[in-house]
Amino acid sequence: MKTIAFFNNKGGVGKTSLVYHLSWMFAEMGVNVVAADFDPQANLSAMFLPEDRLEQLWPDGEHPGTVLGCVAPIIRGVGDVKEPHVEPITDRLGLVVGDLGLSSFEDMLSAAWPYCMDRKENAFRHTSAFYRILLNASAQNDAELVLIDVGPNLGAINRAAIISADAVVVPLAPDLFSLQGLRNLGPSLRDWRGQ
């Protein structure tokens, strides 16, 4: 499995569109694509499915077929991640379904953070567990590819989604703000992979 994030400190350049675009070209050329969800705004997840689908996904109370749903556990403080749902695009292409309240694990990734620089086991559960929901969504649907959308921002959800990538992607728009958040990107990066 090989694990490609899609991500940049800016909106509106195109992460989004070009894991949809790629999951499908992908998939049309015969690997089989798991697409991650880890944005929670969950723009991917709606150019996937359509609105009453979402609705089914997105019901009053827990959501067992989102991501959220999957670290929900976690957040309540009463176990690990649990087996994803991967919603079946085509026979190759699969989606982990992102959801709004996923921004409720962003403290608790962000608190697990320095923990973690202590080696203690528990911070490290919650870190990984991205990263374990995708080796798991993999082996469900046999993927050779998984392609994650991420928010634009540098907080814990998306240090954790990329951490978890064995390559990040960075569109960019030919504009200035694109420049200097490369600048303020790469050294990001380069910081959590040391950590």
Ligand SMILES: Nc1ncnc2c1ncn2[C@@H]1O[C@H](COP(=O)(O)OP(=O)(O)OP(=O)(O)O)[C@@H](O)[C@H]1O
The other form holds:
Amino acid sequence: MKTIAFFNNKGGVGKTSLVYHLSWMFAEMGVNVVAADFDPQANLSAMFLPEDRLEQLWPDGEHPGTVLGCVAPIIRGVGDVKEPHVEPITDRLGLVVGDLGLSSFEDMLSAAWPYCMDRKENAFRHTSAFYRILLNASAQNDAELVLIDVGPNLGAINRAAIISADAVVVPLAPDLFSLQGLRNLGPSLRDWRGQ
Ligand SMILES: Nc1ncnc2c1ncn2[C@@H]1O[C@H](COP(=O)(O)OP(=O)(O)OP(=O)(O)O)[C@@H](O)[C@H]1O
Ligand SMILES: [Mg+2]
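Would you mind generating the form predicted together with this ligand now that we have the form predicted alone?
Everything in the complex follows now, all chains and molecules, and the chain you saw is the first one.
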């Protein structure tokens, strides 16, 4: 499994569009791909799936078919990650479906980070949740490549998602804000990896 996250803390630079189109491109080239939607805006899921399917995946109550359903036992403090549902898009392309409720995991991941520095095993269980979801999803689909979409911020969900990735692609608009933003981005990514 090779994992690539698409990230920029500046919004609207084309992260989701790139993950969507590259997933299709690699699948059409014969590579088995999992696309993972770890952005609580869930735009990637909305690009891949029609509204009636999203209504089924996001009912009132529990969401066993989304990434939130996978981490729900951790959030509730009753267990570890559940096996992810990988939504079939084609026979070579599967989607780990995003969820607007995923933001409820943010505080917990944020709190777990310093406990990882103290080598607390439970904190590693939280921080590695996304990585373990991706391992399982890629095994289910026999996927060589996992492309991860995240939201535009330097929060704890993104930290956990990005340290799951072998590589990070930073889509960039050629403007002053994006260039200024890179000054925060590089040091943050280096700090996260180092820690
Ligand atoms: N290469 C491109 N050229 C022109 N427009 C693009 C390109 N890529 C994406 N867009 C457009 O820019 C807008 C934002 O794209 P997208 O949602 O992919 O960005 P994002 O970085 O994922 O945003 P967010 O930070 O909100 O998650 C969309 O309207 C999309 O159609
Ligand atoms: Mg996006």
